[in-house]
Each structure stands twice: as C-alpha cells, then as structure tokens.
Amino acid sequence: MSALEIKPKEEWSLSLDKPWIISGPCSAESEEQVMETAKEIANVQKPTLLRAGIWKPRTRPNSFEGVGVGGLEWLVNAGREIGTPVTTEVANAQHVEACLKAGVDVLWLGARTTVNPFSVQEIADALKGVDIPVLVKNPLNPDLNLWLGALERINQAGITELGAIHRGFSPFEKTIYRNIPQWEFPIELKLMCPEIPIICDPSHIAGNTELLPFIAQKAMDLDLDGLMIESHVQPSVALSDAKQQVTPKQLWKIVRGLVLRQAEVDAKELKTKLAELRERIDRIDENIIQFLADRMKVAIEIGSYKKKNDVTILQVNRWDEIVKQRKYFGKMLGLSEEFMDRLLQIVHKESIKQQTTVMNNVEQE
C-alpha cells in the first residue's frame, strides 16, 4: 500500500459527481476559440472541468507550443461563462506560479514532467502551502514507481486533493493506438491506492476519434472515476492534436453511449481481478494479432523466393507435416483437436493469398 495522505473523493472542494468530465480544446489557440468551445460544451451539459492546454511540450521544435501566460485568461474567462472550475497543464515553477496568480482551480502534471523527479519535485516546492487539486499523469514509460513517486512528491507539498490520469504508455513499434493502455497499471495504482481518483485520457491513448467510445467504456468498465477528451469547435483545424480531438456534440454522445456498471463493494477485489485477467488476455490477444502479422510477413518472403525460383505455392508435404506438429503441439497444451484444424485452415488459407499476390504481382520495368 501507498504512503499517500490524501482526502476521500468525497470531500473534495470540487462538485465530482462519477464519471468526471474534463474537456475542452486540447490548445488555447484564441479567446474566441476557447470561448465558444466552452459554451458549445456547455450547451449539451457542463463538464466537471473545462481544460486547455496553455504551454504545449512538442516533441520536435518549430510546431504550436502554446499561446503562452496570455491564455489564461482565455480558459478562466470560459470557466467563469459556463460556471465550471479550469484546469490546464503545467510543467515548471513558473507555470505553477502563473496559474495560481490567474485563478486556475486544478493544476495537472503531463507525461512529459511526470518523468522527470527534478521537475516533479520543483513543481511540489512551488505548491507548497497551497490547497489546490493538482491531478498527476502517468510518465512516458510504463514505470509504476515513477508515476507513484510523482504522486508522493506532490502529496508531500501538502496537496490533499490528488488524483491521476491514465494516458497510456509510448510505443516502441506502431500499433492500433498512440499510446499503448496496457490497463494493469492503473489496476495497480488502485489497489495501491485505494482512494486516489483516477481519470483516463482517451484522447492520447486512441490518437483517433474512431477508438475513443471503445477506451472511454474500457475506462467505465474498470470503475475509474472519469474521462479527460479533447474537445474542439473546429478540429479539424486544431494547431495540436487535430486527429484525436472532437465537437462538443461528439463529445456528448460518446459520453451519454457510455454504460456505467455500479461498483459492489462488497465485491471490489473479485471485480479488480477480474479486470486484471481480462487485461491479460487482451495483451495475448495483442500478442497473437503482432505474431500472425509476422508471420504474414514471412508468408510473403517465401513466396517471393518461390517465384524467383519456380516453384509452387501449394507443397502438400510441408504442409501434412505443419498440420500434424502443430495440432500436436496444440493438444499437449489443452486444445481441441477441432479448434487447431479450424485455426490452421483459417492461416493456412491467408498464406497462400499473400503468396499468390506475390506470384501474381508483375514488377514494372
């Protein structure tokens, strides 16, 4: 278990009836536009926090890395039209220091700082003797201690009101998703923490519109507390993050499709490994997708070698003797003898379409 000192969700200064909502565009780009982001929200229903992004840590320089201290005002202007409390992102002392000045109600700490001790523990000595939420990403890495340890520094400042945000993890390949959820880390912040709120980002997981229903009732259906989704009058003429951000009507309707399941309490720990099993076997499923995309891959080299050299696809030997081991090898493992011939045809069937695609490509002179 956690050190962390921190108030029951409950009491929080904030109004947080579950699920939060937190949106808004994911960059202040002007006063209008965050004006009438706000109030479109507003005008379906009112989210738990309106958020916008002020300073904007690019991965690679000479793109929109924020409007800087002037958008402040901007964000608690709307908050303040639309009655909802505002958050935005900081990264050093003085973001700290310029959010409080400007009347920010809640502070968030991005992947990019939560990363770095140095920075964390800088932000935590500007926040001390200050009573404000202040709600901590994961860092880039799937590292637990790294995002506990930023949790723990904060809390040390004194902060009370102390919550996380799931955003999933960097990639070293390409996948369906910007940033891998790989979901058993915030099982585990919540087992370790029990009363710390935690909020998903599907935004920065999917990278899409397309995967955010999908992430968001993920989210719901592990009881975490609230959503994080970038919202946008215009998206697709957003300065960052055009791809994953939508209308404030989309917005909605993601938010209204969402079923939300109540939690037995006295049922909390079968229900958390629950989730942790099926987190498991969507990882293998990950897995098995990867491994026969390589193996297609494979599929394809062959057949090239098999066209350079005149040979044909279809070997019946090779093929009797790929059934026969594998099928074996399935039923050591407990499959069905069944389920390994429907499960080989179904591969077999693709191989051979790559390979006569390859056969049949005709390379231009």
Ligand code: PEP
Given for the second form:
Amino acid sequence: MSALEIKPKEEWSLSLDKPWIISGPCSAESEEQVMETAKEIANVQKPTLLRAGIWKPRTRPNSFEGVGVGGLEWLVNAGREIGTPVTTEVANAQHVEACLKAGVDVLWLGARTTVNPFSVQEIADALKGVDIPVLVKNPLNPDLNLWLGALERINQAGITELGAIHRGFSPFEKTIYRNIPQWEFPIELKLMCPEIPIICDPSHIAGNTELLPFIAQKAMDLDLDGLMIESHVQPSVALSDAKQQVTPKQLWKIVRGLVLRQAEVDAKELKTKLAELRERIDRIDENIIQFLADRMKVAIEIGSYKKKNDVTILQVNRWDEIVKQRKYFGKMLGLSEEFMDRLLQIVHKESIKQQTTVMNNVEQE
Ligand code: PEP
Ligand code: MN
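Structure of the form predicted in complex with the ligand, please, following the form predicted on its own?
Let's see the whole complex now, leading with the same chain.
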C-alpha cells in the first residue's frame, strides 16, 4: 500500500463523472486555434477538462516549444467561454506561479518532468499552501517508484486532489506504439492505491490516430477513470504532434464508440487478477509479433546479401541445424516437438518467400 492521501473522488472540486474526457490541442498555437478547438469540442459535449500545452518540453531542439506564458490567457478564456475548467503542463516553479496567476484550474506534470525528482520537488514547493488538483504523468522510463515518488512529493506539499496519467514508456526501437503502454504499471498503481484516479492518454501511447480507439477501449476495460485525447481543429497543420491529434468530431466518435463494460466478474480482486493475466498475454503476443517482424527483416537482409554474392536461398544444412537446435530449446521449455515443427515450418516458409521476392527484385540491388 502506498502512503498517498487522496481526497475521495466525490469530494473533488471538479465534477468527475466517469469517464473523464480531457481534450484540447497538444499545444496552444494561437488565440483562434484554442478558442475554435474548445468551441468545436463543446458543440458536441462539454469535456471534463480543456487541455493545451503552453510550454512544450520537446525531446529534440529546434521544434516548436510552445507559445509561452501569453497562451495561458487564451486557454483560460476558451475554458470560460465553454464553461469548462482548464489544465496545462507545468515543468518548473515559474510555470506554477504563472498558471495560478492566470486562473488555470488543474495542473499536470509531464513525463519528462516526472523523471526528475529535483524538478518535481521544485513544483511541489511552489504548490505548498495552494489548493489545486494536480495530475502526474508516468515517467518516460518504466519505473513505478519514480511515478509513485513524484505523486508522493506533490501529495506531501498538501495536494490531495491528485491523479495519475498513464501515457506509456519510451521505447528504444521502433514499435507499433509511440510509447509502449505496459499496462501492468497502471494496474499496479491501482492495486497499491485504489483511491487514486488514473487517466489514460491514448494520444501519446499511439502516436497516430488509428490505434487511438483500441487503446482508449483497453483503458476502459481496465476500469481506468478517464482519457486524455489531443484534439485540434486542423490536425494536419498542428505545430506539435500532428500525426496523433484528432478533430473534435473524431474525438467524440471515438468516445461514443467505447463500450463501457460492467465488471465481467463481480469480485474486484478476481477481476484485477484476470486483467493482470490478460495483460501479460497481450504483452507476450505483442513481443511475439515484434520478434517475428524483426526476424523477417534480418531474413530479408540475408536475402539481399545472398543475391549480391550469388548464393542459393535454401541451404539445407543450415536449416537442418536450425530445426534441430530450436526443437531442443522448445523441448527444454515444455513445447511439444510437433508444435515446434509446425511453427518452424510456417516461419521458414515466410522467410523463403520474402527472400525470393528480394532475389527476384532487380530494384533491390
Ligand atoms: C503532452 O501532453 O502534450 C505531452 C508533452 O505529453 P508527455 O509528457 O506525455 O510526453
Ligand atoms: Mn502532445
């Protein structure tokens, strides 16, 4: 159990009907863009919170780093116009001061801030004696204690309207996700601290718009409290995260498409256990697919190498050796010989097919 003291959700200053929908642009770009996005979102339904990034902690320099303090007024005004509280990311004490002065209703700490206890402590110190809800994104790296530590620092400054945002973890290699969800982290946080609201940020997990609905649904199936989805009046010209932002219309299409399931199994513990096991299966399948794709890439490389050097695709000795060794590995791990045979054949067949395409493709040279 964690030592967090969180105010029960019913007593928060915000109205928190599940699922909370936090939406708005990745970045505030102009007064009009913030206002138009807010109005289009509210045209369908008022979100729980209106978001916009003012200071953008970009991973690489020379990209758009936010409009800065002047944008706060645009965000606050847009929120007032649609009657919705607003939120933005703070990364240091000056940001906190500026937000409090401008009347921002909820603050969040970004993934690049949560990793740094000095920055988190600086923000916590700036929040002493202030009564404002704060949401803490998971750190860039998969370290539950770092996430928990940031929540504790903010909590110890007296903030009890405290929530967490799950936005996934930075991968080293290219994966299907921009940030790997590793759902075991929000599950574990929930087990440690059942009263903390956890919001999922499918936009930063997906990095594109196609995967958004699946991630949002998964978050709902894990009984998380809400979603932060970036939306922009014209995503294609967005100054940051253009690929993952949806229009306000698309936002509500995704939200309306969600199936909000009642607990399949009544006992909460059983449900969490089941979710944990399913999560492990999902992760393993993702890894299998990733590994198969990696294997195929190497096979293709071998194909073009063989082509350059005039070597035949099939080298029987090598394949016999592979089958023998892999079957032995399989046996050691309790996989039947028949299963290993079938699996290896399917994989090998596909490799040969891919290599043949390379061999026959003159362009590849
Ligand atoms: C954002 O919400 O736009 C953002 C910068 O997110 P993260 O901290 O998750 O990268
Ligand atoms: Mn973003």
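Positions refer to the first chain, counted from 1. The structure presented is a predicted model; accordingly, all values stated were derived computationally and were not measured.
Put simply, the chain has two rigid parts that turn between these two forms, and the hinge between them is at R283, picked from A157, R283, Y177, P213.
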